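There is one chain below, alone, in C-alpha cells, taken in the form predicted on its own.
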Amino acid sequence: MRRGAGPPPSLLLSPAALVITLGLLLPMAMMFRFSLNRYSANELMTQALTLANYARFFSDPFYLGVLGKTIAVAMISTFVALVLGVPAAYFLARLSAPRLKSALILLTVIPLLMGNSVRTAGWMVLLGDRGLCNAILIFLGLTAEPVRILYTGKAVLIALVAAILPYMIISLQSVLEGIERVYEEAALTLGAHPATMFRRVLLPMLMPGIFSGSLLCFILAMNAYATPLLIGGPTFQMMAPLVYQQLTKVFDWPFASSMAFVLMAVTIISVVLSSVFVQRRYGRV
C-alpha cells in the first residue's frame, strides 16, 4: 500500500454492512416470507404465497383503528417534545458556565441510561391512584377524590413525551451550538421582534436538528411497546403490543408478521413524506 493511501472504502464498510445483513435484513427478509404464509392451530403456520394477511389487516376497523390511534400519538408526542425541546435545548446552547452547563446535559441524558421498563414503571407509581400526582391535587384541596390518570390515552402521551423529550433536547442542542448568535443580534438589532427573528433567522438553520430529532422521536413513539402496555393498560391498543400479543398469546405468527411489517412502511412513508416536505419549504437538510 502506497504511503498515505487509506484501505478502500468497501473494506472500511465490509464489517458494518455484514452486521445490518445478518442482523438487521435477514430476520426482516425471513418475517417478509412469515407474513405470506397461512396460519394454522396445529402447526402454528403453513407455507404459502398469499396476502390474505394484509387484506385481513386493512379491512379490519378494528386495526385500522388501532394504527391511527398509533400515528395520532406518535404524532402529538413529538410536536409536544419539540415544544418542550427547542426552549430547553436553546438554554443550553446559550449557557456560558461550563459546569452548570454540564450538569444540565448530564440530567437530560440521565433518563436514557435507565431501562425503558423502569421509567415507565416510575410513572405508574406517579400516576396511579394513589400516586404522588394525585397525592398533591387532594392535598391542594382540588380533588376530594383520586382522579383516574393512569391507563389513559392521557398517561401515555405524558410517559411517551418525557421518554423522548432528550432525543430531541440533545440533537436541538448540538445543531444550536453550531450556530453563532452574531446572526440572533443582528437580527435584533435590525429592529426584527424576538418571534420574526426565530422565524426568519434561527428556524430555517436549525431545522436539521428539528428534522433529525423530530424523525428519532417519532419512530421511537411509533414503535413504543412497555409505555403503551403498562400506562396505557388493555383498553389503549397500540400497534407494537398488538404485535407482541398476536405472538405470544395467538401464536398467529404470518398475521403478526403482516401487522409488523405494515408499523414499518407507515413508519418509513411518515418519514419520507416529512423530508419530502421540509426540503421543498426549507431547502435541503
Partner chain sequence: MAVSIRALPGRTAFLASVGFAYLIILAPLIAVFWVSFFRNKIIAFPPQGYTLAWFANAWSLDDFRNGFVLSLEVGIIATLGSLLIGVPAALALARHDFRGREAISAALMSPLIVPGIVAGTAVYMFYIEIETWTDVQLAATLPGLCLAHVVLALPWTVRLVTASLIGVNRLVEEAAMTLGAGPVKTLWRVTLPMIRPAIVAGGLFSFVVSFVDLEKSLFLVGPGRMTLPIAIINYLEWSIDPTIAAVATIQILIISAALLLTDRFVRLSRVF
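Structure of the form predicted in complex with the partner chain (previous: the form predicted on its own):
The following holds one chain only.
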C-alpha cells in the first residue's frame, strides 16, 4: 500500500479502538470473568473460579428446556424465512424494472431497520382477540368466536419470521445478483424443466447466500427479546428475556453472565461451523 494522506494510523484509530474496548470488549471480558464467580444472597457476588453456574444451567431441566426451545424456535423460523425468502429474493434479483426494484428494496430494508418494538405493536394489533386477523376470520364466517393467536407459540413464530425475513431476502438477493441469468438459460436449453434447473443449478450456486442468510437469521431469532416477551406471553420462555430477568430481577450476576455466554457461544459456534462448512465446500467465496 502506498503512503497515505494525513496523520498516522495509530492516531486515527485510537479513539475508535478506545470506545470499542470500553463499550464492548472490556465489558464482555469482565462478564466472562463474572460467569465464573459465585452468587451469594447477601453480597450478591463473591470472587471465585468455578464452573458451577454453567453446571447449574446445563443440569437444570428448566433452563435446558428454555435453551432447547429457543434453538428450536430459531431453527424453525429460520427455515420458514428461507423457504419464503428464496422466491422473494429471486423475484427481487431478476426484476428488470429499475424503479420497481429500488422501491421493493426499500420496502425490504425499511422494515429490517424499523426496530422490534414497532413491529411487535403491529403484530399485537393484527393477532389479538379483537385484532384484524380475527375480525377477518369472523367476517368471512370461518369462526364465530375469536381464535386465540396472540400469546401462542404460533404467533411468536409468525412474528419472528417477519422480523428476520428481510435479512434473509437481502442476503439471498445479493448472491443471486451475482449469478448471471445465462446459467439458468443454459440449463433450460439443455432440457431442464424450471424446477430441475432450480434444484440442480440455481440452488447449488445460491448455497453461500443460503448459509450466510440462515446464519444471520438464526442468530437474530436466538436472541429475540421483544417478540417472545410480548407476543409469546408470560408462559412462553426464551433465552433473551430470561437473561434480562435474571440480571435485573434476581440480581444473580454470575448466573446471568453464564447464561449470556451460553447464548453468545451458540452464536459463535454456529458462525464457526458454517464458515468452515462453506469454505470447505465452496472455497473462498
